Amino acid sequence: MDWFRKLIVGTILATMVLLPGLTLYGEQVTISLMMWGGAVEEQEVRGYLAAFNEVYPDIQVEIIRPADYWPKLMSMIAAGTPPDVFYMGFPEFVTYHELGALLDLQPFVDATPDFNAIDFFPGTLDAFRDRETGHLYGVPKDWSTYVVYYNVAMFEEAGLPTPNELFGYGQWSWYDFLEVAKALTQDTDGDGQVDVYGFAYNFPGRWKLLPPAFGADWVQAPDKVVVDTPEFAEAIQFLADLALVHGVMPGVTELAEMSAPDWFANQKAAMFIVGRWMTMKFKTLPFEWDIAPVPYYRDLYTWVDLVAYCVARDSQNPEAAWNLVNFLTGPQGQELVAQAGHAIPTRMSVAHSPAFIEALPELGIHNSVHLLPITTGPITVFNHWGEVWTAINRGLEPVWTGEKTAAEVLPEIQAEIDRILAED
């Protein structure tokens, strides 16, 4: 029996060997993942690991939650000793992968026959792969539309209609969402001075949400981005007129003193504009709030903010790596991400469930709004996206703070964009 006895442990060992995960004798593999975000999202990270460490017990998980994320990650990258999994927003993606920093994920994906890549939004698994070959160089862990997170007791008080049934009536326009703020904005002990804002915003950073509402077709491909038109200028405008003009909003010396977010939490501003990862922020607040779809104009349109996960291509445990990440970014992964109003999850199968539906159900929130069928994007970036980036955002300053307008500095950051383009 001796021929027999070796022939079953030899197969439990190759079977040891072929199988994902596991290694011989028990043996555990130590990897890192590495993100972004405050404690309460490590924390629930933490509550992932632990549902993946039920599958996969001999691989464990250590995180790296930096101050300073993309420095630190480019420093590690650049010294040898990278994560083996980080975050990766898509338009960051551009550079770290012309890099040369980013593991091929698609002979990893080819060998996982219940990846089902179908099962992913349109368009997110795209923004991930490289524009020739199609191969894949990370997967998306979720995304996000931004949506109006507002104060219900406000309205209420306010006798107005809540943002949702305004879109509903087909009332909810930005110019009808400038209104409904002039009537939430309050001097509440009457010195003259604004107490309660009707909407806070982190608008210096996040203008790129009002544009294409306003009918800007601004990324026309990776190496062509315009944004002297008229339809630019005017969405600049009404986002910077919202402060300057109409006094609805916090203007950049109110916001360097307390973030949009403290506005809205400290119920300083009735309304706020932000993606889903606000709410693991939001749902312990004293208050009741809900969301609602971003105000419209020329077209229906929400921005999408995309993150995924990458491996590292000098990681020593890629196989393990992929592991984690496959699990995170599968069903199981995902119904914890919609659990725990973190993000709205990428595959398709868990947004559209109960998981996400109901998600939360304490707060009685629309969830299901994140999910409307409004323009998202642009998902596909552009070249030199953090130069172009950069020159945007210098060059409209003086538009915040009121020194000019936006027509007379978009001249100027055209052109500073086409000389930035032209380089490739």
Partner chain sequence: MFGKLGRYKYKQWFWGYLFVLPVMAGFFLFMIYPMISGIALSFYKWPGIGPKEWAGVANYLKMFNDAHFLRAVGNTVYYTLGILVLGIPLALFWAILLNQKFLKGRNFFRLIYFLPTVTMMAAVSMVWKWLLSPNYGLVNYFLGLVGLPKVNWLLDPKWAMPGLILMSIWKGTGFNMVIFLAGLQGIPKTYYEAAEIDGATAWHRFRYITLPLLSPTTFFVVITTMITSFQIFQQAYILTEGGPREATTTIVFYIYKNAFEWFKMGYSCAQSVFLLLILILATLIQWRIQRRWVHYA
Given for the second form:
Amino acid sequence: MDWFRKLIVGTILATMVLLPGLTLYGEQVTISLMMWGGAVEEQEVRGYLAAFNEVYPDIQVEIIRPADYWPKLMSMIAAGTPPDVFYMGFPEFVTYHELGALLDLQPFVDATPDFNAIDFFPGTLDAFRDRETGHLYGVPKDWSTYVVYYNVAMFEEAGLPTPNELFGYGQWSWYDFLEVAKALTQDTDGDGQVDVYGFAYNFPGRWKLLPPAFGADWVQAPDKVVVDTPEFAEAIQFLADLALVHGVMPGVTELAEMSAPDWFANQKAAMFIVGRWMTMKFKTLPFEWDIAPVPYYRDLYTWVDLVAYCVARDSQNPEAAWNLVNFLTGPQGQELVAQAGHAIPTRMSVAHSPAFIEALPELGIHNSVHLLPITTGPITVFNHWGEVWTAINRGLEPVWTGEKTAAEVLPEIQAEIDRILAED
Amino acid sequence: MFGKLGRYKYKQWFWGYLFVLPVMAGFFLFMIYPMISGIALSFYKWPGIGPKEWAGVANYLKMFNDAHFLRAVGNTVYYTLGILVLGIPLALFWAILLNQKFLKGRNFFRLIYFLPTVTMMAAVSMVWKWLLSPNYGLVNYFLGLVGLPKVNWLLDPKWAMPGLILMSIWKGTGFNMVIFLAGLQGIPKTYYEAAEIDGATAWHRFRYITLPLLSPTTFFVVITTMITSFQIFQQAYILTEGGPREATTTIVFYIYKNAFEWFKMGYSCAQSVFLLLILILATLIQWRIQRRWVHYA
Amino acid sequence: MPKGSYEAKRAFLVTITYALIIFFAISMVMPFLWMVSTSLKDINQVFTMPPQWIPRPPRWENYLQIFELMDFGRYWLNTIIVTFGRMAGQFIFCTLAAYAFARLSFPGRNLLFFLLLSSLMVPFETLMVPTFVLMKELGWINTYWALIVPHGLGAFGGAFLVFLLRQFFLTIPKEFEESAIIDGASPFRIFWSIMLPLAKPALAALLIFSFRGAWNDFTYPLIVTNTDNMKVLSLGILGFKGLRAGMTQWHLMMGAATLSILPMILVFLVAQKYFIEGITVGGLKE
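Now the other one: the form predicted in complex with its partner chain, given that the block above is the form predicted alone.
The complete assembly is shown below, putting the previous chain first.
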């Protein structure tokens, strides 16, 4: 027979044999856990799950880690095949709760005598409660305050006190910080180009750290977001000028080629600011570094990222899902979080124990910096988070490149925010 | 004999329907049905789960008042024009180069020019993100070698779209070139010989022989390029995520964002319907124009 | 004298033509070379100016690192399953339909063909949301069914393949089937014994178009799959995208790109003749 006809018969047969086999493959009886973060974080989570399986050998957990977390979560929920357990940031919680996508965990909490709700940091549980019924829809898995990561040797070489010392001396305002960053910025080979920056920061995404420290009370209610104020403008302009005017921080262009953590990790920047999770990646760096409080100005402030485990309302195995959530947010699970350097445990008993304070002893870093009570007020959220966020970030772009000043763009951004928030 | 042919006629009916059945079933189930349900959805407000809420033409009204959507339309038109104006003449130019009688290794060069068109856009986009990077990118390096200033390709709102166009021209021009080349080879040599005897210049031969006789090919190339250009999505999704400052937010990218990031399924469908209408309209207009200016040899 | 100047002019034109052709050829290949070169560097060599073309020493272990950091094997497997599944479907169903549209006459044939052809105006990109909803209704989200069946039945681009094959079947002279018809052969018999063997080059073109479409597909799997273990290559390699992974590891990104582009280039080099013929047929006749 001719080879082409063999091919046809072969493909028909192969299709008939393969397709049913493939669908069998797709059926899993385990529960799924959807997470974000990099490969390193996934490795850590696998470690937590191994500990979980020692207690619950019958529950297999499959990890889902998509590159684009929110669209995928949305589409899985809409498809009626949500992951059983998933990460939920506090800003996004409102949207997902209003969509009715989350399972009410209160019955499970009530049935778990050793849940010990009082052990969670104040406010962390409340962020995931229904505002009317007070029922809990997510259990905080970890939280993180932003801190300054700094390269110890670079501070020594420049003859500067460490940021921790400066904080202690009361000389750690954002403007003090600027002077320190200037002293650390170097052109080592004398070619007129900066080789080591004082500071690297993913400012186009993380500017949110500054405005409250500059006195801008910008999230006033879930439907009232006010950015068009002199304080907000000052904060944004200060941040932009670190790159544009003072040249102590890689600008937008430099960040496109090397991300902010890479500038620090490759010893091309002396300071870097982000949350606790970066410790997990930085713990293998071949140089000495430490953490210190973020600078202050009119107010003491640091941004808090808070993440919970939520269970899908349509979960096929809510019991198993709850067991996973309860284990991971329980004392043992939280100790694992502390040891990994992943984040600050949400249980105070663990966060204030040696499990966190003395975690990663080989690094000799000041873990307790994360626990300084310098956040202001309750954790803030507003409606239409994704769209408002996009609008602000987009509107600020000309400021980062120096085409416009913050004061010039903020009225436009305000108009856009008002428009979005006015939609029902 | 007529009996047999007659029977064959009815056999043809049976086998004909049977043969087209799978493809037509796929067509109706996976294209016509979604098209209809998409049009229906465009009249609802629906966040992806839960009940749908009738919205009438609100989504359409909103669309034409949505500055971001209009911006996306403008960006898409810009991209399409860029490809049409730069890419298609380049494809023709390449085809003419490769069609020279004296050329050795024509198949080899055709292969090289064609190579990018078969590669995976997702992977190629990552490569170009690196090529177009401002300080360590190869493109800026070569610009520097010939004394031109650095361009902040994907980060400057003025240059982001040209960056995408540049990449797309690199990626897609080989395809059109192959079609042009085949078209050129289909033009009878005698025309040129006659023209040469008449002493026509190269330009005249191109203007009065090549272009008119190539017009069916050109028509085909323009129409297919335009339709594919209007769907641009991957490049924007991977290279620039629609930025900076929406400079590369295309229609499809905006549709995707509305549907899968902002839970606005109905609104997103209205935009899809709009895009579909543009594509159909463009095709119809081109068909009409084709009758007027396309010469068939 | 005039003859001499004609030859000089000609030699000049020849040189210019070659120069241009070679210039463009180099610009076409350069990105690929740069991709491979970057994939073999360490992160410090990546950030050097002027660019270093030959990595010294080449770091082949980068490729091992890619397999450690992501489930690349799984993406490959998925891509292969999806590609061959779609190819099988399109090979069978598009060929059958093309034959029917070209050589069999039955009521409504032209209308159906016109409808099918007009689907070329409707790209998947305009149907993202309703397709997602349909797949959800079918329970196919995140399954191979969703990835294979619609394309296998010729939706989303299959109409082009039908068109391509139909053009070919139209060129076969009537005499080939006449005697078989008189002998009482059924249309299927004629298709199977007479037409298929003749159509080999066109079928080869169909297969390679089908391969290209499936291997490189991006938007469709983006919409219908969710989990890492169902990802195809085009989606999987985005795991390396700087912003989302938190770090910008260009050397690993280029390695992942190389691994995804390579199979298609190899297939193309083997089968390029059919490919280019296919485009020409699809683009020109009629």
